[in-house]
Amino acid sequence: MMRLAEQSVKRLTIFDYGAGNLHSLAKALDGPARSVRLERDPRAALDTDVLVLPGVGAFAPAAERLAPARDEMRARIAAGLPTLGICLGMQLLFDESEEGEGRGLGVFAGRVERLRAARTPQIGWNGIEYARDGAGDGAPPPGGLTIAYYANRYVCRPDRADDVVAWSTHESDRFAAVVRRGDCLGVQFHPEKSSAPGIRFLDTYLDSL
């Protein structure tokens, strides 16, 4: 199977959910051979080389959005379709969230839960601690982000601690930052706000694929 860097230009979609403005997401992701779209239909976007769940908004509506394409979205991520979710995207990869109803896609089992902090919503710089070389499957992690700008009062429990490559810490709540399971990778904070190691972290990614 050719990969996916021997193609002439990767296409990236991010899924739209509805909420924010991912103008500064698809700035960070743009770059030479790259071509960036907004998509949402989740069905539709799941026409693409790398699926990108964006972190903005609340999990009920975005896990309603997504819900008419559950399954088959879980199915393509399961049979290798490269995916990064940030943030609200990182926690759609699990099961279930306490914000809110609906199904999460559940590539990662766990379930997304409040902070367990005084001071709620974390925002602002935290440091990243590196689980290992490599986890997920032996992926190594995307390198050289010690640090990263996070904007969350939700993080993800998950119940296999090989899928998390590192961890982060809020006040004494120690939580996933980053997990990642063969192409597929989710990270709590915002790597398009976290500046440029933030936009290395993601080209170092994309580059792998």
The other form holds:
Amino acid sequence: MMRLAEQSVKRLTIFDYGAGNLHSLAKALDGPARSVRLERDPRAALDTDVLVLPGVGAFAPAAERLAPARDEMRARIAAGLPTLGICLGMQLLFDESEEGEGRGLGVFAGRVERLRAARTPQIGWNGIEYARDGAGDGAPPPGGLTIAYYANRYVCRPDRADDVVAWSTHESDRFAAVVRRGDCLGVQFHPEKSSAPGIRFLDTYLDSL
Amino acid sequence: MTLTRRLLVCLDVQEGRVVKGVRFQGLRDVGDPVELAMRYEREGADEIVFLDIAATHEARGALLDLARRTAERLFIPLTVGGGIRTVDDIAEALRAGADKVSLNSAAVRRPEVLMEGAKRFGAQCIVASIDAQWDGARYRVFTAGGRNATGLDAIAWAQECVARGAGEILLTSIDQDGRRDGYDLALTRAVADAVEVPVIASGGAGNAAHVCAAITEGGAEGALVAGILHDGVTTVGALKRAMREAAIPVREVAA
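What does the same protein look like in the form predicted together with its partner chain, given that the last one was the form predicted alone?
Next comes the full complex, this chain leading.
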């Protein structure tokens, strides 16, 4: 009985690389039959049902915190560990970043580059256009989010267009807004800061797992 | 679709309550910050800003507690400012639930704090708050809620803040603050043209036309409003409708 009860709770772990607001993210991820915890040790963070790489901070210090468990984390994600990367967390799913030193997880092939725009960082609400041909495993666009909050100066440039579920455009620079392969989802925006539709987007993803 | 222009709602707080200064003096209590922030989110506000007008290091505890209580229930970005001085203070504020921190006097006293914060947390969460006043020849920077003249030129100071790591400028006109006859468009335009980061216009909003002008004429990416909402002169919905009618791209919120 206990085992059944425990198994029915989805354990979410936010890898805490020591930067930023994780408080409202934890609240946004919480829900019925879910538990959310923060974990500072990247290896311990892998003891979870869903890994969350949060969105505030700078690339280099975050990559450094991730480094001791990088290969293990990469292997677990490749083996199907559901993973949600938000903003910087999405960027950490790629190979490397122009913003700073260190290696990303390389789950998605490509580099993180500075936005090609006169005014950066991009701060504010921007539209999301879903790729017409679907992406990754052909998974349908989660949620139905059409506008979301961004706070970023860097964006991911995926090598493979079919990793991209949705795009956004800042000034004339079109960049990947959502990437997905299997249960690994990366979003450049902050769903946890995108009001009720953002929370629904998170619920749709988590409920699909 | 493009990046939309923002309507930010500012709640001046003191000891956990909302106040709004008229020319930084004569404060009136207008309510509970958490309830107000949530009401404005529902109405379509794009961001919430809490500014602790006491801005003392001692008052920081109350501000962080407020950020914590708000972040549990608010799901749009929250900026907090007032009494934040060091990179450790920034860390604490972000950890409490702020998405951005605004630094004013502390940046003037020790500009290095901007880069220290940007390096650790990213420029997007470091807001340089600048209070400017026209002296007949140029715009000058004031700190401590308008009490201390620094002699700094506001436009040059804005550029320096950005060079030192600020990802956004919150620009308040002391001349216009609380007067409700419009933002200082010349000041806003001068700073928006001088820096590459987003500029938020603040001080002087009296109606929707003022908000639109801050964006179309002032070149601001966002307009900050306070008193006219807290007093019920207008609503977030009415302001955004006017922005949309002025062909400004805005986020729509389902009624």
